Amino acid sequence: MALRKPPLRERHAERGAKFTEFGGWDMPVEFDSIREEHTAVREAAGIFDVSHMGEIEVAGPDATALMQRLTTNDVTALSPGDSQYAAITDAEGAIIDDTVVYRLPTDDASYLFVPNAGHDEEIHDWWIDHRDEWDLDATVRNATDEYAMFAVQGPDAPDLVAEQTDAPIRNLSKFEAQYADVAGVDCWTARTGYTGEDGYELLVPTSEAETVWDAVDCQPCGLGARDTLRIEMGYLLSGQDFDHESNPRTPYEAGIGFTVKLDTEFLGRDALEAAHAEGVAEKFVGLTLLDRGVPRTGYDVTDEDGHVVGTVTSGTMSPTLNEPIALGYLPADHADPGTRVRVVVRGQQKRAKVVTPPFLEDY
């Protein structure tokens, strides 16, 4: 099967950007370097094209009610343009995916989700094949072809995206949204990201991504700087650290806990009240190693005396520590913080600690 590209895939090959396929998708890894656009990000500010993440709206009198069956967050929270981080869960409680959903600013409740890369039709399919097992009104729309997506991250980000606009976006707060005309296209401006920096994801239509990706002058980044940045704040990357497939977890293994509302009704919860009673048996943590060795997805990891108990899920060398970092699944009376372990690289036991994310201070 092709590829799906961005709208700008071309632009970005002309720049000199370096692909990998993620998801279905042709998407720029790499712009100049991955610790050059890290930093960028760290210390200034760095724009990414993450145009491969899905777009769900869900609209009509059982809007509400659909979008509750179907996440694990309360989104009857939500006031318009508040957005809240959520499971998808089967009805075993396992995680499908993870995403933000956006309550939009219209007379009527209405919604706007972003499942993961690659996840967008699966997604579109489970909302409507529950809806109607439901017997709910509510529309559900894929909307993933018609916006571009970007994200402009770190400290820097604040003042040169409100440099594009008069509208009041230095008001929101994390997780707040609203349109904003930027650069002159109205954009569905985020005040979220998956850096830990500062910043805003804009949601544009396809047709005018050029336009705003040319008026935020900064460092361009591809997707090797966004999975360094977001293993350093210790964040989940779908597909890579849960898989429905291959490597399902449930939000409490998986860290997200904080996303499971037990008082609302949803697809997954009397699991999800169990698991809750009952404890996990693994837990997400972050490693750090001791000795010299990059960990990379896969990579056992050992008790001092050898044994395997866990896997490394997503590993990296830090660019802002310049140290060794992973993050994995450990059995829960080896996860402990200052728990000692071992991480075999290329044959070699590692030693490492059990920490507990994000691997910065002050995030």
Second form
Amino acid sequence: MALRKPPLRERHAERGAKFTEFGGWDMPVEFDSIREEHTAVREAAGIFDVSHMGEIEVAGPDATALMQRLTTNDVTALSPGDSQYAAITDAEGAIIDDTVVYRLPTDDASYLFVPNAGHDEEIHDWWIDHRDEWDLDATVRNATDEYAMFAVQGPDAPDLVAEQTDAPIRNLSKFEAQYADVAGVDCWTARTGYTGEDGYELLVPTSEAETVWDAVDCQPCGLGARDTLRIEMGYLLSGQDFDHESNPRTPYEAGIGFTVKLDTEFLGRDALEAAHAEGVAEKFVGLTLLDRGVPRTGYDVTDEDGHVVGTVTSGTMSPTLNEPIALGYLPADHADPGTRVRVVVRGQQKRAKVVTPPFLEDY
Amino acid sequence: MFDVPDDTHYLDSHEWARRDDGTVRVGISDFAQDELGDVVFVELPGVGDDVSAGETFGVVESIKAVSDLYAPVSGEVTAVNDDLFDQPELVNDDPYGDGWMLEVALADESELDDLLSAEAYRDQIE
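Swap state to the form predicted in complex with its partner chain from the form predicted on its own:
Every component of the complex follows; first up is the chain already shown.
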């Protein structure tokens, strides 16, 4: 199957970007150097093309009911312009995807939410099928191809975006959003992101993508830096830290139990209520290596006697700390911070200890 | 374009070998360091270990990838670039200079003839 291309694919290629396949998309992984891009975001600002993220719009009289029943968080808590992080679970409470749900500033309650790369069609069908099964009156539209999405992240990001608009976007709190004219283009401008830094995510009409990309003058960043930044924060990567097929996890196991509102009715609620009462057998933890080496996805984690107890789901050399860090699942009795374990790096057991993400202080 | 010094021999897996009196210095090419991106870790054999032409002798890791290192020639390791353990970025900054990896006492002179010339390697990476 042909890879889907973000609107500025050729533009990025001319700039010298390297590309990688991600979720069926041909995406820039690195423009200059992952370390350089990572540091720019931590210390100044960077702009990411994340047009591979999906966009699904839900409207109509039962839009709220449909969103409420298919996401774990409480959408009725959202005022127009608010957003929330949520999980999408199956009847067993396993995460199908994680997402940000925006309530749009329309007269009737309507929503826009952002599934992960390559999930837009599956999630769109999931919504349609359940809408029909439950006989709800709502329109569900997969608008992924209509939007480019850019994330401007870092301590200087608010200044850079605010320079391009007269709208009071500085007044937005974290997880608030509004339509704003940015560089002459009407963008859905949200104070959200996935790097741990302040900044905005901009949903831009595809035809105007280049105008907005060019207007925000900072380091272009690829998915490589996005990955190291989110690992430092302990944020989940869909398809890697959880995967509905190969690594099904409940939100409690994956460390996002805060997105589950058991006092709402949603698919998987009963299973998650039981899981909450029983407690989890495995927990999502951070690991720092005490020996030299780089932990990678799929590496075994053992106890101090060498018995395999878990797996690394994401790992890297932290560009900020210059230390090897990892995320993964461990049995609950090995998950307390400070617990000593080993990560098996090419047959060698490297000493490691359990920590609670984020790996950085003051975040 | 990528730097491919003329006085150096190459493997198609992007290691280089340069004769220096009785020993051969080994590293990875400018093309290889660029492909890898930021090098963050290098695992090398110890002085006194033997390496064999075409066999792996270590590993170089960048932020995004792990790559085996292949020996261009056979022989005993006479020196290892210890600076790389604390400054792996030297591989990116100066792949043919301060970013060298090993020195090997050459066991068989003819092995150098089996490697790619600079010209042949240039053709390969273009």
